[in-house]
Structures are given as structure tokens and as C-alpha cells.
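Given next, in C-alpha cells, is a single chain: the form predicted alone.
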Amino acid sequence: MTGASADEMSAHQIAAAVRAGERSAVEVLDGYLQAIEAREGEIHAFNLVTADAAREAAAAVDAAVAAGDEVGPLAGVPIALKDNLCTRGLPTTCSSKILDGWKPPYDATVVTRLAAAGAVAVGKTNLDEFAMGSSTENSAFGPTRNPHDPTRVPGGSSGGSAAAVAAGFAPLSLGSDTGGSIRQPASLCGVVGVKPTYGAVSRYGLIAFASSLDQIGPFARTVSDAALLLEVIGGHDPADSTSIPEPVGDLVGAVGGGVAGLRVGVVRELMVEGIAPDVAARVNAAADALAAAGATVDEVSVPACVYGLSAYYLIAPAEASSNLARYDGVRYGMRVDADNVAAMNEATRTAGFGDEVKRRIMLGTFALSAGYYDAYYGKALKVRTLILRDMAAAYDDFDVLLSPTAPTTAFELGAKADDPMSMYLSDVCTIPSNLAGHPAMSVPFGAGDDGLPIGVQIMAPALGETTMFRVAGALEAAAGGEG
């Protein structure tokens, strides 16, 4: 953690101490909200730190203790909230100039849920704008920076809950992943980030930006703090039609359960082209990690993963199209004045879109156009079923699947802003399980050439977090050795 003053507590043990009327959840709060004064000036991790509705939750969870009533698995924990989740009475923007002024009736499901279990939401994170890009730099409010080098991007489109965890402003953040949201800035930021199987967390209240792809997620310091928090928020919500019926599981507890006979894949077609070499060998290094821990590893090929990119940028963004046409200036937020309804439409799009979010309208749009349809969404349809596929039959020989998170470690701000293609190939690995609706986590392992950290990104079959949990508990434990 690089936070000057932050609790050094994990979410455990502050559970714990809290319900055990050993420290207070107050106490608890304010040592963080101090972490924020301290530094968010800098970091602009927020684009609302929620203090008074904080200190109330707080001293709610405190009352509750004292009566002796059950306070929940994370009772006094503070965590920080992506901007894109539904808070009912709290302005929720998605870092877009169109939701100006606009505040939800109704909380997100897992909004509810964290409430339930005792937590105590301190704020709402930066985002790229509608979640579309990865360095938080397309937010309408500026840019998020990297903790642990200001000058840097701290990866998106969560970067803000990413760069809160790693700030030490909350022990955990939630943030969502359509293609790498969660993961990437996780690597980038140097904590753990997880994307769960599609449907395993409620998406209501959850501002939609490509439907089938959209999944929430933690992010904290330790892997144990991630599976709790997961299994806080995952569970069926009958208010989503996309929600299963599976639990998650028992992920706290298979994160000791170590990896000897588990079968792991280093995907071949994510080691190779635009790689770092420094990521490479942390990769490798995990791999070998794994190895001596008693899993045995070996590379395997999932071929239809190189185009997944591609596809990626004709559904997502036809997705998009398709949700973002009711911010019309009538329901949502803010309204430009016109002479005609038609006029006073584009005005309010055109005022309230941020470039990239134009970008991927526009794309979208084209895509699902008389004539380019099955030329183009057709097709990058065709491919998900080949990733599905390809990832099936690597699941048959492997238990998980081992790759980089992110090409590289963080760059400086400004560096892709303006090469959109650059900037999309940040989520060249993190893509495939987004298409196959799998679960994948960034487990921090070691640093680059520059001193920056890297993740290394596991992946699991549908439901197979508790394998995955696995295998992260171990490539901690080890990464904790090298130190």
C-alpha cells in the first residue's frame, strides 16, 4: 500500500476487530478519510467521497455492536464505489457531462447488499466515461493517477476504485469489467481485481454499457479480501434476468487450499506479439511459482484468441448504441434547449458525449446498419462461438489458464490518448474471458523494469472461481516469497 496514513488492516481483520468491539467502525472510517485528504488532490480517485452519509453508517454499525445485534461479514469495512453503480439520492454519473444532476431512485443490488453486510461506502470512483476506455483519462471530471507513480495511468475503465484500494483511501472497491475493467487497472494499480462468471453478480443498478459483456467485480489488497468481498455481493437477484441461481461458493476458504494436481495452461497466443518482455518473464516466473508449489504446467494453445480484439470492438460498441440511445435529454440528466425535439436531441448528445463515447456509438451503429450487419456483427458473433469453443477444449486438458493482465506495466498519461487502436490493445488478454462469460482475476506478481507492478491475469471455466481463488492464494503466497 502507498498511502502515507491508511489503516494497514485488511478487511478481515477489521471485520473482525469491529465486531468484536475491539476498534470502532468510526475509528476505522476516519483513519481512511484522512487518506483521502491527504492525497486525493492528487490522485482524484473520487469523483465523490460521500464523508457525512459515511460517519452515519459508521456509527450505525458502532450502535449495532454495542446492542449485540449481528453486523454482517463486513461490518465498519470502508469501500469505495464506481461511479457507474446506482446509489439511490447520491448523484451517479458514469464521469459523463450527460447524467449531470442526475440521482438514482434506488440503490444497485450490490449496493443493498454491502449495506446487509456491514460495509460502509465512503464514496464514488472516476471511471472512463460509461466505462468506455483504459486509463480513466476519457472522464468528463479529468483523469485518475497511478498511486504508485502520479505521472502514470492507473489503467480503466475502474481506474479510480483500482488507484482508492492502492492508495490505501479504502481496503476494498468495486468497480465492473466489459472487457477488462476490473483486471487491468488492477495490474496497472498493483492489487487484485476479479471479474466473475457472467450472471454470478446481480448487474441491477448497474448502468448498462454492453449488456452481455457488463459483469461487477472486487478489487482489494490480498486475494482472502477479494473472495470475501465476492462472496458478499455474488448470489442469485431475481431483479436481474441474467442472475443464475449458483452460489459462488466458498472462495475464502479456497484460498489456502493450494494447487498441487491442478492442471495449469500458459496460453500460448497471449505471450507473444506486443508482450513486454519484463511481463513475460513475470508470467513465466508465475508459471514456474506454480510449478514448485505442485501444479503441473505446461503451454496450451486457444487459438481463436487473437481475434477477439475485433470482435470485442464490433459488440461492445453495438451494445453501447443500443443502450446509450435514452440519454435523450428527456429521462436522464442533463437537457441543451432546442427549437424541435429532433434538435434538441442531438444538442444534448452532442454537448454530453464525450469524444470516445461518440467513437463507439458511431461504430456501433455502423455495425448494426442495413447491409453491414452480417458483415460485421455477424461475424464477430461467429467469433465469440470460436473462443467459447477453443476455450472448451483448453479446459478439458487444464483446470485454469495462465497470461499476461496487461501488454504492459503503466504508461504515462497522455501517451495513447490519442491512438484509440494503441489504446485498445490494453486489453488484448483480458478480453477472451469477457466474450466467453468465464471469470478471470489480476493477481499482483512482482514489478517491471520501471518499478511498476504487474498482474498476472487467471482464468477459469464457467463457476470455477473457487479453482481460480486456488490458484491466486498460491501465486500470492509466492509472490509474498519473493519479496
Contents of the next structure:
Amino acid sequence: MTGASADEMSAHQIAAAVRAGERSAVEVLDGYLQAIEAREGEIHAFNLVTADAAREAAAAVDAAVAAGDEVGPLAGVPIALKDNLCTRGLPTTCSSKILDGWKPPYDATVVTRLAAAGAVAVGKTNLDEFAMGSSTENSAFGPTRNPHDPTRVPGGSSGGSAAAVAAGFAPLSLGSDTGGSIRQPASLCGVVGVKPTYGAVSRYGLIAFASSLDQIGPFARTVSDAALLLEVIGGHDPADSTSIPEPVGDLVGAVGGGVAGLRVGVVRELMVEGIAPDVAARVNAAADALAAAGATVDEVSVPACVYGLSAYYLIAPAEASSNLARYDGVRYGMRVDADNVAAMNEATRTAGFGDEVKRRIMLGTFALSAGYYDAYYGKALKVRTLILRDMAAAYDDFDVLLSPTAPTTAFELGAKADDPMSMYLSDVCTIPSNLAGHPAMSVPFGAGDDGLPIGVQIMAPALGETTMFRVAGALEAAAGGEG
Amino acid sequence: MSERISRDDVAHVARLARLALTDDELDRFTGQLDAVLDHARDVEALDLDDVEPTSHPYRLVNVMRDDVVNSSVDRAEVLAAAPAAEDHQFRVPSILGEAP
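Okay, that's the form predicted alone, but what's the structure of the form predicted together with the partner chain?
In what comes next, the whole complex appears, and the chain from above leads the way.
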């Protein structure tokens, strides 16, 4: 942690101070830019730091305050953006060579909404190439390191966004979560990370990985800051046909709502195989804390959860193999020239994609191919039905479900690089919520035997964000009380 | 090895996906993809005959909007981001004469 003074303030406090004219947005920004300057060389959270554009944006906020104009709820709050979110005129790489040199001709809806809210974008954060990975080691630009221990991974795929908040480079950041890519790095970096209900946040301008699973969501140091950011980016967007009409609700207000009378179910199937004992112990401690705060806590069985991983690693690659067909050297990024179009397509894709992306494209192509479709993709879609059914049954008796976010604390760089299947197991607890389209979030709750952060996952039914944030607020208060 | 996917299968899907693999990559990817498919064996034991597939978390119906002309992204900006453009179009190498 940096100890810079701006670093101590929450996003709420920064925005309030800037709106009141007590702090200038430029001064706040400078504090964070100094923190980046001091430690970014070691952490590599960013693919690009946009200091000049950020200073202009911050100065514009200060000018608006001075003129007495209305400024938004994130006035002067620095934010880091995952580099799979389109930013007009600024390189957007997905940490892939294949998008080398590409500058999007439009902004993602979330980027537009942040600017309208007065937030100040400080840069684009590193990720596993096309968001495929759980360690941010699959980046064409090199790995991001965990600010708590630079020999460890930050998790992934939104590792740069998680590390940026954990290192004090920004109080807020955005990631995307297809199978746990916000929650797992949040757990490993000791910050709050939220995957909203599918459709609650517009995906317009989020470069697609697996379209039926992808969701944009916030990282923050506090639960209330995450709620504030989700309120800003959430809500219907006509530009995304999967955007839902329901508003996200009063999430900031929910944080202090308490858990009296809420029913919390600890998912039995996600507490056993492959979960490290120190992680399971922290989930049990969280359950005890919620009971002490007035919730009813019990164990619950969600049997189909155990099949989520298998289903996900067929469904997500299948969708990816289709979505990534567009990288053909014709319309964006790099091209490797050849005599004819087919040879140019192949040479471009072979040089442009890294190994993990190639693996998933081939896996998805195989799962969708004649003769294997029913056995793999078809069965995976049916498992998705089972998961929805079992989770619906659990929510008949419980308001929220509790589990580990990740099976372990942050692992060493390189530890799983040669064994994709062991890397995929990092997502076992987070995947069910993606397959179901439900919201889920990770809240830091103490540390493991190695002293590294552990997150507890709170899951809720579709549109259950307000209840989820009540539980998250109570967990955060209990974690602080443990001291 | 369980042989859920053969080396020839991997070579085939790589061709379909327009990816050129070296012999070493073929060997390595075959083993890795086989391990992932082998993990999916737990699903094989399930009786799923009467279960409907779910391709999307919600039963969304088509979203319609009024047929009104809106502004779109700037054509020059889009073409400027392409590797090659000519006469307001994306330029590509020869298409005719390539292998089927």
C-alpha cells in the first residue's frame, strides 16, 4: 500500500470533497499518478496510463465546480479501465497482439457513463488475453503482479484492475467477469469485486469473449464504493439488446441495511473438494459473523454446482470460437500479409493469438463440430438448466448463498502455466453464477495461513443486488471488527 | 491418455479455425485439450434426456425499436483502424484462385 493521502479517501469522500470545492480533482489525480509512478514498474497493472487525458478531465471537473455547474456522483474520482473496454481514439488491446495498433471508433457505454458522472479515467489495465485466464499471465504484454506479494499472481482475468485498486493506483476500477474474472482477482488481491446480474450493466463496447456469460462490474476498496460505481454504470441501455429494463436499485443505501432476518445458505458442494482448509475456515468465520449480526445461517446443497466447471469450459470456448472469428486481419489490428485471403487469415491469427486463446478456440470449435455437438455442447447447455433449477430451489429457502470465491490464496507466478486444467479449477466457485446469470461478489474477509487475502463470495438470485450488498456491508463491518 | 480428442481432430479444428500449428504444438495442445474434455466425463454420467437446454440465462424475446435512422460510427474512423483500406472499403488480398 502506498500511504499517499488520496489513497486513504474513499471514492465517496473524494467526490464529496471535490464537489464541495475542498479538494481539486487535479490534486487528487496527482496523488494517484505519484502512486503509479512509484510502483507500476514492479506491479504492471496497466497496459496504458493516460496521465495527460486524465489531467484534462480532472481540470474540466474543477472548472465545472468553480463555475457552479452540476457535477456527477463520481466527480474527480480516478478510475482504471480493463483494456477490453472500448475507449474512442485510445488503444484497446485485450492484451493481445492481434489488436495491435487498433483504436476503437466509439466508447463503451460504461465509459460514457463514467465520464458523465465526473470520473477521471487514468488508464487501461492488463488482463489475460481476451479475458481468458485466471492469473493475468496470458497477456501479450507480460504478467501483472500481486501488490501483496509480487512473486504471486493477482488472479485473472481482470488482474490489472484488481491490482490497480489493491496497490492504491486508483480507488475504483472496472473489470469483466465471464467465469469469475472479477471476483477471483478481487479475492486474491484483497479488494471488493462484483459481478452484477446478467444484463444489469450494458455490454456495449465490451469486447466479447462469451456473450451469454460476460458482465462488466466494479472493483473497489470498500463495499459502499463498489455500490456507488455499480449505480453509475448500471441501468438499461438501448445499444445492448441483452440489457434488462430494471434499474439496479439503491445499492449504497443497502450497504448499511444489516442482515437481521436474512437467510444465508453456505453451499456444501463448494466447501469440500479442492478448497484449501484456511479458505474454508474463513468462509465458516464469515457465516458465524453473519449469524452474530442477526442472519439465519444454515448449510444448503446445490448439487448441480459441481458440474458447472465442465459445462463452462465447453460453453465459454464454444461462444469464444464464434466471437473471435472476427479477428481475421481484415477490419482491425494487425495483418500478416499473404498471397490470398485464406492464407492471410491463417497467418494473422496464428501470429496474433497466444496459446490460451488458441486452446479455447480449438476446444470450442471441437465442442460445436459435427459428431461431437450433442455429446459436449448440447450436454453442457442441459447442465446449465440443472444449475438454474438447483439454484432456484436453494433460493426458495435462502436469500443469499455463501461460498469461497477462490479455492486458494494467490499462487506463485508460473505455478499453473503449463497445466491449463489446474488453472481452470480456480473458477470452480465463481462459475455457477455466470451460468445462471445471477449476481455475485467477493468481499475480503481476513487472510490465509500465508498472510495473503481471502475473499468470501456472496451469491444472490437475479436482480438480488440490494440484498447482496446488505450482506456484503455486514461482512465488511465484521471483518473490520476482527481487526 | 483417454483419447477423447485425437491429434488428427486437433489438426482438423485448427484448420477450421484458421490456425497453423507446428508438430510440437499439435502434441502439446492435444494432451491439454484431452485433459479438459476428460474433466467433462462427470457430465456423461448424468441422465439429461428430459432436460431442456439453456443457451441464455433469461428467456429474452426479440428486442424491437422504432425504424428510425440514427447516427452511426464514423466511416473514416472505422476504415482508418483497418490494416488496409481503399475507396471507402476494406482492402484484402486476392480471393479468387484460392484453395477451396
